[in-house]
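Only one chain is given next, in structure tokens, and it is the form predicted on its own.
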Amino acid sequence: MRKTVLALMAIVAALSASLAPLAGRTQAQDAPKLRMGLLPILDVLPFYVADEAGYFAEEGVEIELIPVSSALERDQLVIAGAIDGMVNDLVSTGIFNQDEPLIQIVSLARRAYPDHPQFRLLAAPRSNITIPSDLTYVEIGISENSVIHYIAQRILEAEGVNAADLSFRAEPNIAIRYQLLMEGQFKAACLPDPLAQAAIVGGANLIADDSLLVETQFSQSVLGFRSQVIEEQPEAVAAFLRAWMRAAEDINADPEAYRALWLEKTNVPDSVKDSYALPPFPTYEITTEAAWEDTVAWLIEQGIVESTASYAETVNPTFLEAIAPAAGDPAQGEALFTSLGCTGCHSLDGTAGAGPSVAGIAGEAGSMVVGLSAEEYLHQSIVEPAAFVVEGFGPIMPAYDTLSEADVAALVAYLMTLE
């Protein structure tokens, strides 16, 4: 029903007096402003990477980076206004928009990869629990009428589980539900990463996560703005992606150079603040009609809502499709390969010269680095060699940093036509 929205709206306004002299600063002198409520959760180091490099500046728009210490704190403030945008996910969104479209997705934050799972179901050290029927009629802690709800109950459907089958326990707070379930107050509960992972080195049983729903997309976080920004500001929030998306390139392509920031901005357990491998940043990626139809499915299953927006009121995709590159001219990519003398290293039929023959480059370059599409491999590779230097070649390729975006596109383009 409305309780959620109802119940948050109550809170605003007992909070009203707190939060206007932040509400208040909306207008910035010399650029476009907006307010992002962050979590300090994994899905938002592209927002610091950003502000670090100044890609924010460069694209001619001010962040303002407001940390939350909750979900409920974000939401309210979402609800105030106080805060423009933020990273949640589909089940918070349908909730939002249950009488309005209040919210609209803008781009994916992340998703969940054969290698990277966002959520994952575990059993309590020492138990008997083992595989996922295992946990029939077992109670398995979750944050009630959430992702981690939602998520929990379709990884166990995709394992073969009856949903009728299921029982779960609610405890919203993630760090007394990973208490619990250590101490084996819960015999089984579902945990986001890097903090499930923790639990996995503390003792606990891996049941089983969401790399079972890729292909469905169900497990996703979202960027999502008000529709009332997304209406009086479009270049800020189109400038904002921009920045997003180079800072999320830069994560892909050096992980490990961003260690030290996500340290210091998100919630980290020390026993996997070493270990952890800081998963992929989905780019140019958006909700889609499944994904949403599904998630609105549940929602009015369980009695959360009634009714939510519709699909096209709540995914918005025109500034993704405004600022993703433009495909290149594959006949201009081959004259570029040619007259930038690449041939005198990268042979076109398969023997290794000075560097790698880019034969059948097409079909390989997507599984070159996970969480980089084939396109943007080669990207990186033409702007940025040293970043990935294939194995048996030393890094000797310049920097082709001076072409044009439309140069490397074509390139890129000419490039995918070598199958």
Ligand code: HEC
Contents of the next structure:
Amino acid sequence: MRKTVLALMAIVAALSASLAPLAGRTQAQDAPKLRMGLLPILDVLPFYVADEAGYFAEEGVEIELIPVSSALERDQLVIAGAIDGMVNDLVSTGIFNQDEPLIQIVSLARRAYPDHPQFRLLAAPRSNITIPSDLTYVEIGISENSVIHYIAQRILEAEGVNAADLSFRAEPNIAIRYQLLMEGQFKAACLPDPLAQAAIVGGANLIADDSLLVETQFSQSVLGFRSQVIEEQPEAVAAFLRAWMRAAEDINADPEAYRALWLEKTNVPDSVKDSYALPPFPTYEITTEAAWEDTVAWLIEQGIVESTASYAETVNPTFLEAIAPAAGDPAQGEALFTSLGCTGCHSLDGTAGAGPSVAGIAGEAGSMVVGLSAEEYLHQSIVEPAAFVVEGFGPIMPAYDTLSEADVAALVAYLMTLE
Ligand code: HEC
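Moving on from the form predicted on its own, please list the structure of the form predicted together with ligand HEC.
Let's see the whole complex now, leading with the same chain.
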């Protein structure tokens, strides 16, 4: 009896072994597949939004979302080839690429905005540290040789503090770093939002944040892929990025709609789960050469790497260039503006009708909705007017959501000429 079972098991094992390659082949024919390693942090929200909305499937790519619990685990999986891509940052990428360009950046994943910093420097509750210069010779809790360390230093330098007067203390576990700060065992620490916001709610003093680094673009996280994957599966990477951009645009248009998903998929302290304002996500943006060079300079100065891959080897803009919405033809847009009846509600001479006048709209569109560029705002105003209703007007504009992407682009291009 026992023997039969064993024999059977052997047959099953042999059978499944011989079927395995076949199964692999059928799957490959279905849809290309990419495996993404995701930390439980705010930066990964567009992945889950795209997944829930079915955007990956619509773009023809299968994306396996693999949760990782630490940056170390993520990095080990990348090196082992067990994941194809990830959200990481410039410091991490510089370390990955010190011998050869292992990782290529294909897009920004997040960045600091004026009202939405990513990282904040905090002093312990009830401490007498209140301004950046108080931090000289005070040990600042960081995670060593990480983006936190780099950004903490760059924020303080932007505040006029001399880097030579700074001292840091390493505590890589972010939950422990938070705890030590709140207990006063760390007099100061650098933390990402929303944890930093929770520290402030708990009484920590906000000293400075990386909204100071918006202009230099030093503070950002990125979408990185193994160079080998980029070479072997470029269509899958492009399809992934198209889906990711759609998800980011959805979040930007209506952040509150994704609060529940954010709470479900990432670590959010209870004290800020309702109050934290979800930030915008950058769309079609990529690391600048200046930001990359600054990170590399810091890595070398800290002795973390001797050298690393160049900007051209590391930052790959070809995917964004390929998927970015094509610029429309303004002359065609002007004709459409009349033929579609837009002029019935929108004057060109500054007088309001059923809708606001579009005179001068090119100059105003970029400051209407936080996180939306002028073009993104105009695009949204046409295909989804209810997402943002201009003050003083009713939500009466029909959604032109059946227009072709080329027609919408033409309308946007025309409106962008009305300065
Ligand atoms: C029935 C009237 C009506 C028609 C037709 C209409 N709109 Fe509108 N539109 C409005 C109203 C009302 C608003 C302001 C309320 C809102 O934001 O939804 C608006 C807002 C806008 C805005 C944002 C304006 C701003 O100042 O921020 C743009 C851009 C726009 N419409 C473009 C168009 C285009 C392009 C068309 C034609 C394809 C069009 N609209 C057709 C009524 C209309």
